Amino acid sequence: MDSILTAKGLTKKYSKFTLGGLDFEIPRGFATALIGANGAGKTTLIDTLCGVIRATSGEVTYFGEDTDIEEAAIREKIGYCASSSFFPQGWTAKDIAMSMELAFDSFNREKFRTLCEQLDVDSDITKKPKPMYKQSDGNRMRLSLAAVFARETDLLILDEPGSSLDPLMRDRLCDRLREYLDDGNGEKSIVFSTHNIADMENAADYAIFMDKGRIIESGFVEDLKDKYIIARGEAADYDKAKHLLMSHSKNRTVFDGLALAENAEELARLGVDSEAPTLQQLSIGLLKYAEETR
C-alpha cells in the first residue's frame, strides 16, 4: 500500500489512559475514517499525529520520508482542524485570515472568502464582525474548515469535522472532501475522526476502528464489507447461530448480528439470512464486539 503516513509503536501514556502502541498506515489518495466511541483515543491520536501533543514513544513517518512534525515544511503540507475551537474565542474571521497568512505560505485569503460564502459562514469576511465566542458551534467549525481548505496541503487531518454540523452541511462537507481528493490526482489524502459514521459514510474509503486506545480493525471499506456480514434470523434460531456471531441484538421475535462472511454458508444452513453491512452497521458490530471481549 502506498502510504502518506506510517506509525510504528506509537504510544501516548496518561495516568488513566494509554494510546497504543499502534502500528498503522494511512493510504495515499484516499479518505481514512478513524471510528470509535467517545474515549476511544481518536482525538489523542490526531493530536499526536499533528504535533499538538508529544508521543510517549514510537515514530511517525510523513510523506514517505520525514519524521519530524516540527519541521515547517511538514506543517505546510498538513491541514489540521480540531474538534473544538482552535482559534482564540475573541477572534473574528479577519483575525483568523491574518494569522493564517502569517503562519502558512499557501494560505489564500480570497479562497477563504469564497469558502466562507459557500459554507454559509456568519463572519466579517462576508457579513458584520462577530467574535468566535458569539458564534454557534457549527459556525465555528465551518469557519475553521474554511481556513484549512483555503491552504494548499497534501494531507488533511480533521477531528470530528461533522459533529457540530447540520445534515445539509455534513453533506456539503463530504462533497468538499471528495473534491479535495479529486483535485490531488491521487496525491492528496484525508484523515478524519468520527463516533457516528452515518452522515460521513460517503466520505470514507478506508477505515480504522479504535477501542480504548487500540486499533481493533482496519482496511479499505469495500474489503471490510466483503469480510463481514450482517446475519438476521428468527429468535427461535438464535441459540443455534450464536456461536457464529461476533455481536448481536435480539428481541423476542428476531435477532441480527455481525459475523464473518466465511460463515455465511453455515448460517444459511441454519435458516439465517445474511447481507453485506453498511459502514454504520459494521462500526456498531465491531465496537460491540470489542466491548464484550475486552
Given for the second form:
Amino acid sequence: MDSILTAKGLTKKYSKFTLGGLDFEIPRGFATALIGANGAGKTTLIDTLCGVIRATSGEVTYFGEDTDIEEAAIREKIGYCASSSFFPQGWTAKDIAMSMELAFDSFNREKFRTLCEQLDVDSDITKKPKPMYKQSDGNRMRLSLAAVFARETDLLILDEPGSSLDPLMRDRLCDRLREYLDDGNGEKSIVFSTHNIADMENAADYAIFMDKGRIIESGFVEDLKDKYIIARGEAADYDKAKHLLMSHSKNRTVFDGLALAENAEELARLGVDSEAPTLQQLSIGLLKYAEETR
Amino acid sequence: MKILQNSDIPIYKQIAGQFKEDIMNGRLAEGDYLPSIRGLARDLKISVITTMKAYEQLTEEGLIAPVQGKGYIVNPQDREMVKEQHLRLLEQHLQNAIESAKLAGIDREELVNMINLLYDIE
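Now that the form predicted on its own has been shown, please provide the structure of the form predicted together with the partner chain.
Now the full complex is given, and it begins with the chain already shown.
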C-alpha cells in the first residue's frame, strides 16, 4: 500500500488506559475513518500522531520519510483539528487568524475569511467577535475547520469533525473533504475520527476500527463490505446458526449478526439470509464482536 | 450519470453499469477519457474507493484501461464482443418476457404477435 503515514508499535500508556501497541498504515490519496466507541482511544491516537502528546514508545513515519513530528516542515504539511476546544477560551476569530499566520507559512487570511463566511461563523473582521467560551461547540468546530482549510496541507487529521455539526453543515464538510482529495489528485490524504460513521459513510474510503486502545480491523471499505455480511434469520434457526455469527443480537422473533461472507452459503442452507453491510452496520457488528470477545 | 444512494444495487455497480451502457452505445468512444476518480466521487458525493471499484470492474471487463498519470481511457471495442453482449442481454429479456407470458397464460402465438406489434411501433 502507498501510505502517507506508517505506525510501528505505537504505544501511549496512562495509569488506567493503554493505547497500542499499534501497527497500521494510512493510505495516500484517500479518506481514512477512525471508528470506535467513546473511550476506544481515537483522540489519544490522533493527539499522538499530531504531536499534541508524546508516545510512550513506537515510531510513526510521516510522508514516507520523516519521523519527528516536532519538525516544523512536517507540521506545516499536517492540518490538525481537535474535537474539543483547542484554542484558548478568550480567543476570537481574529486571534485565531493571527496565531495561525505566525505558526504556518501557508495560512491564507483571505481564504480563512471566505471559509468563515461560508461556514457562517465570525471571521477576523467581524465587529465585536465572540470569544470561544461564548461560542457553541459547533461554531468552535467550524472555526477550527476554517483555520485548517485556509492552509496548504497534504494531510488532514480531524478529531470528530462531524459530531458537533448539524446535518446540513456535516454534509458540507463531507463535500469539502471530497473536494480536498480531488484537488490533491491522489497526493492529499485525510484521517478523521468518528463514533457515528452513518453521518460520514460516503466520505470514508479506508476504515480503522478501534476498541479499548486496540485496532480490531482495518481495510478499504469496499473490501470490508466484500469480506463481511449481515446475517438475518428467524429466532427458531438461531441455535444452529450461532456458531457462524461473530456478533449476536436476538429477540423472540428474529436474530441478526455479523458473519464472514465466506460463510454465507452455509448460512443460507440453514435458512439464514444475508445482506451486504453498510459501513454503519459493519461498525456496529465489529465493535459488538470486540465487546463480546474482549 | 445518476446514482441512487439507497438502491439495492451497490453504488459501484450502478456507476460501472452506466459507463458500460455509454461505451456500448457509443456515447463514450474509443480513446475517450473517463472522468477522474476523485472528481467523479466529488460530483456524485460518494467515496473515492467506491468510484475506484467501479473503474476496476470496467478494467477487468476490458472496457477501459488505466493510463499512467492520465486516468482511464476507453478501449477499442471489439464489435463482435459488443454484439455478443447485446445478444446475451436480449436473450435474458426475452426469457423474462416468456416467463411473464406463461404466468399470465399468454400463449406463444399471442406473445409473438405482441412482439411484432411493439417492433412496428418502435
